Each structure stands twice: as structure tokens, then as C-alpha cells.
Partner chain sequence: MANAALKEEIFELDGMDPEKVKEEMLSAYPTKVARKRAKQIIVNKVEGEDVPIIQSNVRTVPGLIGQRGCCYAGCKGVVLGPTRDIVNITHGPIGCGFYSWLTRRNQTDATTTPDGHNFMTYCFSTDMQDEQIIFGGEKKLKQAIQEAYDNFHPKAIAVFATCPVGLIGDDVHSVCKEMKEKLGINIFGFSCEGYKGVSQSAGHHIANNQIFKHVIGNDDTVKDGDYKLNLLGEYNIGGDAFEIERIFKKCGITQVASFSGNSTIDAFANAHTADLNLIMCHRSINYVAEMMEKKYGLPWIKVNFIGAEATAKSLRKIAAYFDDPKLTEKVEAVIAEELPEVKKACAEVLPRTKGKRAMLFVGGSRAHHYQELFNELGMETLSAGYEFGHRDDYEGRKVLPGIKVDADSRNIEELKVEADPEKFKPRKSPEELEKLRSCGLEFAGYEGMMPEMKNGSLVIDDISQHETDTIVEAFKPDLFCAGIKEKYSIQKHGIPLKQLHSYDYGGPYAGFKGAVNFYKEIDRMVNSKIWGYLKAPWQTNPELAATYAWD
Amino acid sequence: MNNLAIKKEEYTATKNACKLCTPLGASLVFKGIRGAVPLLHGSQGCSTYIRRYLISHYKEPIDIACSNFAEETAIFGGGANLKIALENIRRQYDPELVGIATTCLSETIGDDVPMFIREYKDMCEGQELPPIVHISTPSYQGTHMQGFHGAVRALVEGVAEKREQDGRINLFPGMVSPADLRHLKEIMKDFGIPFTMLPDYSDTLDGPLWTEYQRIPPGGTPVEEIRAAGSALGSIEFGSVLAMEKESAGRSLFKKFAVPCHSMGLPIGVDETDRFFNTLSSVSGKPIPAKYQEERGRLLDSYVDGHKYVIEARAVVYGEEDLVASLVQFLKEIGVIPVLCASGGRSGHLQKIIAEMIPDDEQKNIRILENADFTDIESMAEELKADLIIGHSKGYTMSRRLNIPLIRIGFPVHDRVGGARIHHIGYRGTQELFDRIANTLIEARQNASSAGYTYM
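Single chain structure for the sequence just listed, the form predicted together with its partner chain:
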């Protein structure tokens, strides 16, 4: 159907994966709910690994509880363990919500978690319980993105209600950084629109020092606002791959409460950000604040000024499918050729989405890898003579071996500080990405030049 090549060699094993496991995505979402405690149903290794992985990126406290399976739990089922865990979490943390995600272990043995939750609620009759939301997250069926989107959907399905319409807009931003989330909140406030943003880990995963002890880090989407999501004017949901999936939080709210859902890519680049602001304006009936018109103007000004440094540079892009799709859109806009677009995800949609973005005659220069690992990516990156690698820090070894500079974005960034503060979206986030790309290319040329330029 087009010129885009798929995976070149089919290996059975995955070498140096370019994806993470499902409950990680779900845990991240639960960390973005105010007063929530994530609980993984399985053995403790998964929660420990996932905590450690999230913490070394966000550099914030991240508590994730576990139902601590032992050998006989694995044989006889985890009902009793789950109930003990719920009880202990309530005693220690007095949570406003408990988000349960399963692991491969409890999924393999087929634990009926909804039934355990019902039994626990019966046990606690007469007591006030926080909402307990459950999502099934076997990693042998997806990546962390299925866990992420699935948890957002489970939350609205479990908590949202129909109420009086209050002019609010629901925002489902997908797996973006705390800095991105903070920026989105600023935009909503400047527009003067009441909103429910789900999740919101901008404070919980990028917070200040505490002057006094906090049982659960402050911040996050209040449960009350998730309730109100059923009565919104409309939902905006980021993620072009998500838009092609059968189910999503936005679509679920539409089906259940007739809240219209507007799907779009992550607002990276002028086109996608324009689309976001236009949608916000048309759904809310409010004008786009002047501040953002100015940001847009500055971004375009920098495109004009910096164009010559980036045009026709060859980039390798990898990461979550939604992120890769939106980056491709942006790179195209600034004249960078995304010679390789790779993801460990395998929704089957990425290729089609990118094909639609890129005109036929340019497609011959572009390769797309789904279900890719870093062995695939590295061998192709070498062959394609890339100038630039854009993705998370797991690409560092490849960047070092191939001597191609790496621009760290997304998740995880484990070998730098400030992973939580990388800003990707909106005109301002795009501006930051653009400057980093241009400067990285300039620096590479500067380093390679015998003249030693110090002035442009």
C-alpha cells in the first residue's frame, strides 16, 4: 500500500526491548489521582521493579503497594492476599482511591479481581470505602501504553457520573511529562475553562521539598473531578494511535454519557497544536488567549531563523507509538527526515498513520518498525546514516556506538536529571524541542569542524 518498510529480520527473542510492561503504565496513571495508592496484584518483584524504574526517571517518592504472592498464593489464588493488602493500605494511608492493576502472575492463574473487590466491600459493610478501581494488565498482551490508556478508561468507567453540565472539558493527555501536564493546566486556566485532566501527575511526580511529612504526595486529579467527567461539554483525547483503537476513556464517556470526544495527536508542532487550540476554542466557545498567539508567533519566527540548520537532517525516532507519530508530524514540519520511526508497540496502526502524514514521494526515504527492539533499531540506524537520534535514554548505547547524538525525550530518562521537566507539547514545548534539535545539529557540526566556529 505504500513504500514504508516493515521489520527487516524476524527474530524470536527480544534483544534490548523498546517497550515496558503493562502495569507500569497503569501505576503511573494511578499516581496522577489525588490521594490514590496504586496496588499491584501479584508477587512483589513486579511492584519493586516498577517502582524503581519510575523513581529513577521522576526522582520522586513513588509508593506502589502489592498483594505479595507467595508460592501457594500462586497455586490457590490471591483473593485473601488482595483483601489483606486493601485493609493494610487503608490503615496506613487512608487513601482517596485505590487503583488495582494485575501482573502476569495473577493474570496467568486467572484471578477474578472484580469478585475479590466485591467480597472486600461486603466484608467492610457499613464502613466508608474509597473507590477501588481495577484494571487487568497482563504484559503478555501489550506494552505500558495499554496499561496507561486502560487505567484512564477504567477510572472514568468506574467513577464518572452524569450530573448537571458545568461547562467543563475533559482532557486525556496520554503519557506526557509532568512539565507537559503543568503546561496544559496553564492553558486551561488561561482559557478560563473548568476541566478534568486525567491523569495529572504534574505535582505528585515533580513536587517541591516538603516542610512537613506527607503520607501521600499532594496533587493529582481529585476523585470529585473524575466524577464530574460524565457531565462535560466534551473530551479531548491525545494520541493518534489511541484514536484508532476500539476503546478509550473519551469514547467510553461518549457511549455512556454522550460526551463528545475529540481525538487528536499529541500537540507537538504547529499543526497539531493549532488543532488543539482550535478545538478548545470551538468546544468552549472562548477565544484563544493572546499569550498563545504570541507563543505561536515566536515559534514560527524561530522556525524561519533556524530552518537552515535542521533542514534535511536525518533522524531516528523511537518510543511509544503515539509519541512517535506526533514527532514525525513535527519533524516533517521543520524539514527533518524521520528516516526511521520505531516503536516496541504493535498496535498495527503506526504505519498507516505515518503513511497518511507523509506524501508518497517522500515515503521512500522512511522506514517504520513496529514491535521493534534496539537491535533492530540500531542496525537500521547505521544503515540509514542518521544524523540524529530522538528518543528515551535506552538509546544511549546505540548513540554511543554509532557516534550519533541522542536527544533525550519521553520516558525513561535514567542517565540525566530533569526527566520530569522535559517539555514536549504546545507551542512552547515544541519551541524547546526545536531549539534542542537545532543546537544538537549545530554542536555536532561544530565538533566535527576543523575551523572551530564560535560564531554563527
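The block above covers the form predicted together with its partner chain; next, return the form predicted on its own.
We keep it simple here and write out only the one chain, dropping partners and molecules.
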């Protein structure tokens, strides 16, 4: 008899993931293209889930087409369904672009989507077809951010061309809010720089009240501007984690068309916003407009005024890796200690980036969780005795159980109105975020006070 004990490998299941599905990110990008229709190659449940999540956050009607897998399709393949879906979309929407994202099911059975697209184009020979852009997005292989960045890269690789240079700058802002996108457009116009921002869902997902339903909302990045992206003076790409990846839209344009790529973190905080404005000025050869120098000065003044309320407060930060990294840089700037930095992403870069931002992270007992779920985040947040939590709505139940205030930021914000109007970036967005943090901490101390003081 073998007396050796058999050691079981420990297995941990994800209970409440700190991430969303990959095709959701791709669908969001396609919603930021003028006249585009997102098409999920998979089952109706996938498109319904994504529509529900996006509608809950943006409070706008959202159409996402589907190739409508059923049992037979899952066995014999979905080529016929995809071609029917493309034909239906052309007939009902007359789109300027169709963006196809795959789901877990179509990826698992091995559907050859590029081949199906070629077959469809052969069927339609002689007809004028819109650009059809495909991105592989199985959720078991990534997060919504990988779907987002992958779709932006697929668009420039599939549509961009080399043309005569017109002084344009490509801006790849990442997954920020419609309010942030509007602010970025304001900045570019104030600089007087022609630009292509990809994607731009500032109007398509946060538009005015309609008198009647519109299948494709107005707004978005024109396809013609994406074509011109190969002739830009340069590209600016937000995301410190994205900057460490092998592939991105900006690097693709550099390799194919020699368009210089400038990578940086999201412009949250004085330092990163300075970097963005200085890069804009350097690439365009134009000075920074005076109004932004004034915004910067007001922000610094508020740092001085509010420093005593935020210094050495302990924060839990979670969400997309690029957002977490940029928030950590900002919190360091104002003296808040990010005791726990967590993300459902698993790029492997987050720990290194934060260690570079805060070299004494071990001394300050800062914990970093990658590929995290909320069970782990909550357990660690309680242990670290945090003063506030910064992240999206999926952390609400954790905040409630631990009795720690939650500052909602990022995506999704499901339990408040105005998720699309939360401003994060630039001196102006940083100002709003700083005020929210300071006032949240003041309110918590005020509520804990027996006197409930009314004057500071």
C-alpha cells in the first residue's frame, strides 16, 4: 500500500468578479462610431446582458444586434446566422460600419469569423458594403477593457489609411465617461488642433431628449476620420497599463504608418494632466491656453485648502487597471494612502506600476490585488481599516456591510443617476474628484461626532 499522502491542489472560484465581459468593451467602442451597429456573434443572452449593463449606466436606449445562436448553431456553426444578421442590419439600419464581436460560445466551437465575412462579401459582389470590423472577444480570455482596447486597435488596423498630412492628432482616451470625452474635445478645440478621437460616445450615449426613437443615435467618430488616422502628426494614448502591452491602436499606427505614439496615464491629478497638456503643446507646436493654466492654479489652491481633511486617509481603490493606476498617482499627490489597489484585470503590470509610483509601498503596507473578486477585496478592506472606498457600483454591498463610504467612479454606476456625467479627467475633473473625496471624509467624521459640528 502506498503510504504517501495525496496533496489536493487548492482551488478558488471567483465569486463576484471585479470585471465585466470582453465583448461589452468592444460593443461600447462600436457605439462610439458614427452610424455604426455592434453585432455580437453568439446567443441572444449575451447581447441582452450587455444592453442591460450599458443602459443601466448611460440611461440611453441601446441597440446591439445578435446572430442569435441556438442549439443547432452551437453544433454545426454560426456562419449562416452571421450572414443573415449582416443582411438584416444592412436592410434595417443602413449602417456606416458594422462591428462584430465574438462571444464565448462562438469562440469555443471555433467559428472562423474572418472566413464568414469574406464569404458574405463574395455573396454581395457588386454591392456597396459598409466596413465590417471584427474583433475576437471570448470572455474567458480577458476583461471588458481588453475588449475595448482590442476594438479600437481593430478599427484603425481595418480602416486607417496613409493620406496627406493635415496636422491632425489621434486621441485614444480609453474607457472614460461621456463627460470626459466632451471635455477632451473642448481642450482640443481650445488648442486649435484638428483631431480624431476614437471612440467618441459623448453624444451617442449621452444625448438630448428625443421626440421619436432613433435606431442609430447621432454623433460618434466619423469613419472618414478613422481613415485619416494613418496620416496624423501623432497619437496620444491614455493608459499606463496599456502602455506596457505589446499591442495597441497607437503602436499599430506607428508600425504601419510611422505615426508617433505618445503613451501616458489617464490625466487625473496635476502631474498627469500637466503631462497631457505639455505633450499636446509639444506635438502641435501651440501654447497651452490660459484658461487651463487658471484651472490648474485653482486646483492647486484647493489642494492647500483641503489638505488637512484628506492627509493620510486610507482608501480602497478598485476597477479597471488603467483607472486604478491613475487614481493611485492622484491619491499619492493629495496625501491619501491607497492601502488596497484591486482590479479584475490580470495583465501582470499593475503591481510594477504602483511600486514605481509609491516606492515605499511595502513600508506603507499597501496591498495590490490583480485578477481580484469582491470577496477578496472586502476581506482585505476590513483588515486594512480603510476610511473610504473608491470604485464603481459593484462595491456598494461591500461598502454597506463594512460601513465605509463609497465614492462612485468609473463603470458601471447602476445605483445612482448621472453615471455618464461623472467627470474624472483634466484639472477640472480632478477638482471635482478632490472635492468629493474631501467632503466624503468630512461627512464621515461629522456623522461620527457626538456634536455633529456645523463649522470648520
